[in-house]
Every structure is written in structure tokens, then in C-alpha cells.
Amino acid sequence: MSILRTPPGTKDVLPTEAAELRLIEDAATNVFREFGYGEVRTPTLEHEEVMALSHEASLLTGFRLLDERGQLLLLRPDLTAPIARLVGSRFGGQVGPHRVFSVSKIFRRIPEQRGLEAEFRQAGIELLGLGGASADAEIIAVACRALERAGLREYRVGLGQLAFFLELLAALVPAAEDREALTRELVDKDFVGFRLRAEALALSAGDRHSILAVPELRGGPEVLDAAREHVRSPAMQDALDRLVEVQRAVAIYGYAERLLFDFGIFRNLAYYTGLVFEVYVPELGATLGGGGRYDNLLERFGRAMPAVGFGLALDRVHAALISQSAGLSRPVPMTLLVGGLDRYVELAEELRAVGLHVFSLAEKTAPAEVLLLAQQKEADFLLEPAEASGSEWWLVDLPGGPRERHAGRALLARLRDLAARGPSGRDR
């Protein structure tokens, strides 16, 4: 039965997966409040008129429908735009810089290939009105500690400079076609048409070989000293000292050691202006997110101002953090109380006063059913009467834990020791 597929690039998420994500998305905002970020919230549909003032094309092929009254709209397809038109709409008056930050489903229209998206959740922040070093490396600890606060261990940050290679473009291309076909080529990831285009060019062998060298720079600092080789203006040579001012920042937040470079960082959205950046894992094929400067974009929404941000893909987080063996796992245990549903329902309202979470069983549930609804719903402990009053009770400590028999208080008592311990008696 086809018909009950979801359609490609969607999903559903079974309640595991959903508490893990949970806590992925508590653990950024967590951190983004820290440093002083307030969310926003934008609707899931925006004008495709507003959109376009982003004038970044890839956000207008997303999902269309019509109104009542035959105006197009757009599924959300990026959490930037949305976020400065409510700026620009919005906090006319209120002194800058803002600190903002949303969590929300994106929707984009993607081609039928394994592995890539339609419908994904994204936690981002956005930093408006600022427009030094200090403020990109901010973005950039905040992303690392958010990271970290969730449990990912192995990750490493490609810091890369859009800014460069478009002057290097500006210095040595006359065309604005040329450039402007070259920089889509990189964007598209067709690095031979990208070679071709590059090699008709009619330039010296030096200056093909810059353009060609540029964006394969990456590594540690030496490759900043490579990069200096390619310089042709003092735009590109104040670009280039912008990473090492950016470098310097970072390493007072203590994530200098994270920072990769990487001069073929080419996002695939055209409002970026300078500075750039992506979260890459061993594990995965795709990174886990990234941002980057946008200068430009907030005039089009009436508020000209700096702005700097990121986005984290939640569910390539969870899977990054499955990859590395984090060990996600609940904050709170799961106990399963036969009775619970209908004899007991006053010791699970106890349980869940103190702060417990309580899955309720009817009374005559069968032990067999019992184990098995005990491994499906990844239990912490399992509670059934020892004897018909309910005086006394039976506590597994799952899975296969120790079997303990306690009344009244000390029943509690026990639960609220373990539940201290974390889930499954582990400690926290």
C-alpha cells in the first residue's frame, strides 16, 4: 500500500526519536539563552512577494498554494528572511544589537534523491546589528557550545571567507556574467564546469591559477599563509585578516582547536557577504549546519543593519550524536505501574508529584504483555503489586536489574534515590 508512505524527503518521528530531539533542541536553546537570545516565532507560511526581497532565487522554488484570494504564498523555506522582514516590520524603534532565535520546521522542494530533506527542524540564532570579528566568533561559540551541551563530542568547524574569493573574482575577471557563473558553479558543487569556465578565461597563468587554487585552501592556520599568496587588492587582504581576528576570538571561548579553513565554503544562499561556515562530522556525508555574515539583507526589509547567524539541522544532529554513541537517553526515568490505569491511579499521581513519569498499565495486564510493553516503551523501572492490597511492591530496575520489594513511604523513597540516579539507575 504506496499510500501510506510519507512523501520523499519527509518522515515520521516515533516517540524515542522524539524525546531525543527534544532534548537536542532543549540543550541549544538552553545555550542560546545563556548568551542572551530571545526567541521569535514566524508563521510556517510567508508572502512570496516578501520572500523575493531576499533575492535569493532557491527560497522561491519551495512549496506553493494560493490563498482564498489567489495570493501566493510560500512554505517557510528558510528561518533568515522570515526573521528579518520581522525585524524590519516589527522592532522599528527598539535600540540594537538584537539577539534573536527560533526553532522551526523548514519546507524546501528538493529532487528525488536518497538522503536529502523537504521537511526539516532547524535551531538558529541571529545576531543584528553588530558587525566586528567579536560578533562572528560569538556565533560561532554559541553554535560549538550548543553542540557540546548536547553531547556531540567529534565535530569540527570549516571557517571560510566568501568575501575573498569574490574579490579575487572582482580584480581579475572583467565580466560580471563570468563571475557571477563561476561563483554558481562552486555554489552548485560543479567543480569541473568550474574548472572549464575558469581555464577559457583569457588570463595570465598566474591569475588561473589563483582563481583554481583558491577554493581547494583548507586546513589549519598555514593555510592562511597560503592565502596570502592570491592576494590582489587590500579588500582581499582585509577579508583575509578578518579570519585571523575571527581565529583570535574564537580561542578566548576556548573552540580555536574546532576551526578548520576552508576557502570552498560556498552556501547555497546568494545573501551571504563574507564570512561563512559549516559543522562537519566524520560520520556523516552532509553538514550539520552553518551560517554565516549578511550585511545586505536587512535593508530590503527597511532596517539596514549588520547581521550575522546559523542554523543547526536538529535531526542530523541526533544523527551525528547516534553515530558517536552519545548516549541520549531521558532526563527524567520512565516508570511502568501495572494498576496504575485504573486500581493505583493514586500512587501514579504520587509518582508523577514527585516528579517521576509514570506509563499506567490496567491491573490485569498479563506479565507477558507486561516484559514486552516494558522493552517497547524503553522503561526505567517496572512497579506491580506484591500482594492484592497493594501495600507492598515489587521494583525491577530495568532491563534486568535487581527485583526489590518496598511499602508506602519507602517505595517513594527508593523511586525519588533513583530517579536522582538518572534513567536505568545510571548516573547523570
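Between two forms, the rigid core is the largest collection of C-alphas that superpose within 1.5 Å. Treat the numbers as computed from the prediction; the structure is a model and nothing was measured. Residue numbers count along the first chain shown, from 1. What changes on going to the form predicted in complex with its partner chain:
- In the core-superposed comparison between these two forms, the C-alpha atom of Glu154 has shifted by less than 2 angstroms.
- Remark: with the core as the superposition reference, the CA shift of Val281 between these two forms stays below 2 Å.
- With the core held fixed, Phe191 shows a CA shift of 2 Å or greater between these two forms.
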Second form
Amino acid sequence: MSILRTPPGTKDVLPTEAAELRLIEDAATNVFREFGYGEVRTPTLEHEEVMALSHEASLLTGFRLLDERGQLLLLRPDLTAPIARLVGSRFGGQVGPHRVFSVSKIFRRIPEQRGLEAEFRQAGIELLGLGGASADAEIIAVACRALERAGLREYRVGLGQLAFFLELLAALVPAAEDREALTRELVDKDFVGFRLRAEALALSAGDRHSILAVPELRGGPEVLDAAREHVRSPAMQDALDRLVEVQRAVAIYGYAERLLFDFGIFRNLAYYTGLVFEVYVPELGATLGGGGRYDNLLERFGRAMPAVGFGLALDRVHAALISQSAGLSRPVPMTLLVGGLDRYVELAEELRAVGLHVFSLAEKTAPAEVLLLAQQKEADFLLEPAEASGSEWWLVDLPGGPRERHAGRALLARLRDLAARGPSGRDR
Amino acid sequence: MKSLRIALARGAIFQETAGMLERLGFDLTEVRANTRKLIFDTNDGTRFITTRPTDVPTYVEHGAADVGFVGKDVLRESPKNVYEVLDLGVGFCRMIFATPSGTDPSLETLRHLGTFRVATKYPNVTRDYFQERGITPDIIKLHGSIELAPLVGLAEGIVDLTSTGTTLRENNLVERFELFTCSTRLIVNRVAHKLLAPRVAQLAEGLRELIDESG
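May I ask for the structure of the form predicted in complex with its partner chain now, the form predicted on its own having been displayed?
Every component of the complex follows; first up is the chain already shown.
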């Protein structure tokens, strides 16, 4: 076995993939900024005891190490808990609401051979200090716009409401341990176990029907009507009204048709309190991201305030774009310039000055090597001197395009024209 | 809406599962007839994928199949991020602990050595069960013919599935206790559960009616 391997669940990212990931990241962060979100960066290492304030056990199962004083440190296990810590400690004098985003690597331990990553990049936004449906809608709209700006066409946002089911249990099931056992089955996605537990409880037929039916409610807006018949308390009515309000507000942004209502979404993070969302594409068996409202989390970090957030798994967005073969061509064409490294540095500089990307080669590069490099570097244009003085040039529109001979001045104009037609449109 | 891709296991649970699907109107003629082929596209657009039982949850977790049918024993041994939607009430079997007949050798070994050796195809299930009871046995993972292990001194006992108990008796083994019972489950990919919700619900409802009929 080669000793040059990377640890399980990690990988190196090479230029093609990195360039595509960068495009997605730039598209997303531009959208975040358009909505007034400011970037924050938190350390890769966090104190375990601070992350434990999230009450979310799964955050504490990641990679740990000891510092020189014997304190337990964690590699960043998610984006939200570190931001809650940051807001709790650094935003003391500032008035809300706060809009922050972060693009960072997340680390987690993974079972071997499950096809999962131990290290992955996430882009997350958090809207802190606002508790209403319009804040929920903004977060959903930002997520949709970021995905579309990145080029995604087919996607749906599953929108759930934890409060509706939890309030149903509060109204019908008196024992706290029974309520916890029921929700645990749903978090584990075990509807068989859930049904067994629900059927073992002493309940009227109608109440049992509601407990069994609500987590199965999913579909279009008609689901909201279907949910109405299960309302047992004013708190449940409020939870349902909230969904309707969010739907209306999301419609103003133009994303209502993306929504799927789903009372069976139970995201496994202990800090969600109400609305929860997930993003799906038909081509991928896993979610592209998700989020929700976590109104109780900030209090544990010393600054009680409502909050809602969303995280996108950038690698999965990338995989979804590849499967929809959408939006990933390189925006600025790359020109391979023979002699740009030594003899014709001035020309290379002129090309860069008009906004082209230049990959310079030595004048004496063998022709076979030039072709190989053009292929490997996925260059869009190739420039070779047609005569040693550098006054006449061969311009090749790659791959395999026509060879044109141009004089120095005409060359720049011609290249600028070709570049202006935008991304070459070739499938990468 | 897209038709379903269904993962089936050619194994102990195949006949009963296939029978139920046929009663719901699925065409499994070719699936039954051709045991070498792995992918079957039927006229109604449904695609059947046949694989080993232990691989069904993997196909479903990664979305290579939308739904699958698999025994609870497989799901308990290697939990996957899938929806477990329905207990089909067929494919019943029991996960048991067995040792050679006579005095239970595992108890003797436990008393003297503080541990004992268990041979099994289900190391996770076995470890969890005993650890919850304060015992950490030495687990010996085997891939088949588990009954052999205690007979040749490889282990004091075994954890394995049994339905009739015939194999145990033939090898002079005695069931000491049951860990849990298993039956066939319908599992669903977490994205298919949302994006193909009507199809998944239709399948689950149809199966549920069959289960209720047979009482």
C-alpha cells in the first residue's frame, strides 16, 4: 500500500473540481451578501465543553484532541453551535437582528466503507434575533436563490414543523418518557417502531389515529388542510398557521412551488424548535442541506434570542449539478501561451490586462508536449508564434478548433471577441 | 411521476415478499424465472434490482434503489440512514443464543475467565446485547455454518438466526435464550420518501391492507 494516502473519508481536491466548487461557493456567498449577511470565520478547533452546550450528543462524537493543559478540543463539528458561541461572546454591544454566514469545513467520524465523508465543506447562514415567519421565509428564499445561482434547476425544499407534532404529543400523551420514546423513533426514521409504541399507549381511536397519521402527512399545500383535522390545541393551531404564513412569504420571493410540506421531517439535532427544512434533488439519494428554527440555543450561550439557519453541503450541491449537467463551465477562458514564460512575457501581460487567464509555457516546449498540456489543463485557446519575432501568431480555438493566423494587434482583438462570447459552452 | 426502483433480496424472504408484490399487481414473472439477471424492467415502469439481503439497505441508503425489502436482523446489525416504513409480518425468524446441549459451557467459562467466546455473523448485535447486560464476550466473526464453531472448540456459544430450530438440533445445540425476533421490513430512501411520496404511500398502503387481511 502506498504511504501517500489520505485518511479515510478525506480526499485531495484537484484544479477541475476545486474550480467548480469555487464557482458554487462564490454563487452562494454572493447571494448571502445580497441579503445583507456578513461573513464570520470560527476556529477549526472548539472546546468540547462549549460545544456540549448545544445539548446535541452527535456533535460530540467527532474528532477530539487534547491541548497542552489537558483540555478536550473538538474539530469543528457543525456551523451553528460555533456561531452561537460567537454571538454569545462577541456580539455583546450590538443590536439585532444579526445576519451572518460562514463557509467552513465540518468534521465527523464516519463508519468505514459507508461512502461518507469525514471532512466536508458547508456554507451556512444564520438569522439571529428575529422570531417571525418572515425570517423563516427569508432563510428559505436565500437557500433557493443560492442553489439557483449555482445553476441547480430541479430541486425541492421539504418544509416541516416540529412544533405541530410535539404539541400533539403534549396534548395527548401525559408521560414525558413516552413522548420522548415516540419522537426518538421518528428521529431514527423507524416508523415500524413508532407504530408499535403508539399502539401500546392507552389512547382513544381518534387520538391514536392522529399520532400515527401526522408524521405521514407530506405533499403539496393540500397537506396543510389535511393537518387541520388533527389540531387539538391553540399551540397546534399556531404551529400550523406558521406554516401557512411562511408559504405566503416564500411565494413573494417566487419559490412557493419549490415547497413540499412534510410533517415527518424530524432533523436529528436537539436544538431545533419549530420549522425545519431539507433540500432534495431527484438524482441524489441524500439531502443537499437543511436547517430550521432554533429559538432555545442562543440562551445556552448566554444571549437568549430566536434564530433560524440553513446549511448547504457544497460537495453534494456539486454532485447534484454534475448529475443535472448544469452551470459548471469556467467563466474566464484560459489561454495556453507558448513562449509566454520567457520570450513573450509582454504578450502574456497584455492578455492578462484584458482579463484573460494565461498559462505560460517556455518557448522551447516540444509541440507534442504543448498538445498534451492543452488537454490536461483544459485550455480554451492555444497561442503559438508563427514566426520567431512574435509579430505573427497561430491561434487555436481548443479543443480541435480551426487554426487562425493573426498579426499582433488583430490577435488581441480576436481573442477578446472569442472570450466575450462567454464560457466556451463545452461540457467539462 | 417516476416509477419506483425496488430492491429485492434473493434469499429466505424472497418468496413471501414476491408473493405480496404480485398480489398488489406487480409483474415478477421474469424476476422469478431468471435468477442470473440482476435488473428487471417491467411494463409498468417499475425496476426491480436483486441483490444479497445484506446489501439491500446499502442500495436504498445511497438512492440506487428507492425502496427495498429486508429483514430486521440486517437493519439491526448495520443501521442505515433509511426510513423503516412497514413491518410486513412475514419472514419471521428469531435471533438466539445457543450452546452445546448439557450444562451451558458459556456460564462455566464466564465464571472462571470472566468472558466467553461467541461465534456469529452478527458481531454488532451480539456485542450490544451482551454489553447492555454487563458482559463483554470475545466475538468471533464467521461468514457461514456458525453451528460448527462450538462443536470444534472455536467458541462456547453462537448468536444466529433460527426459524425452525432444525439445524440447531442436528448439531446438538440448545437454544439458551432469544435476543429478539425479526421480520421483513419495507425501507425507503430518505429523498424518495419525499419526492416520490405518493408512489411510496401507495405501495405501503397496499401492503398494509394485505397484512390486515391476513390478520
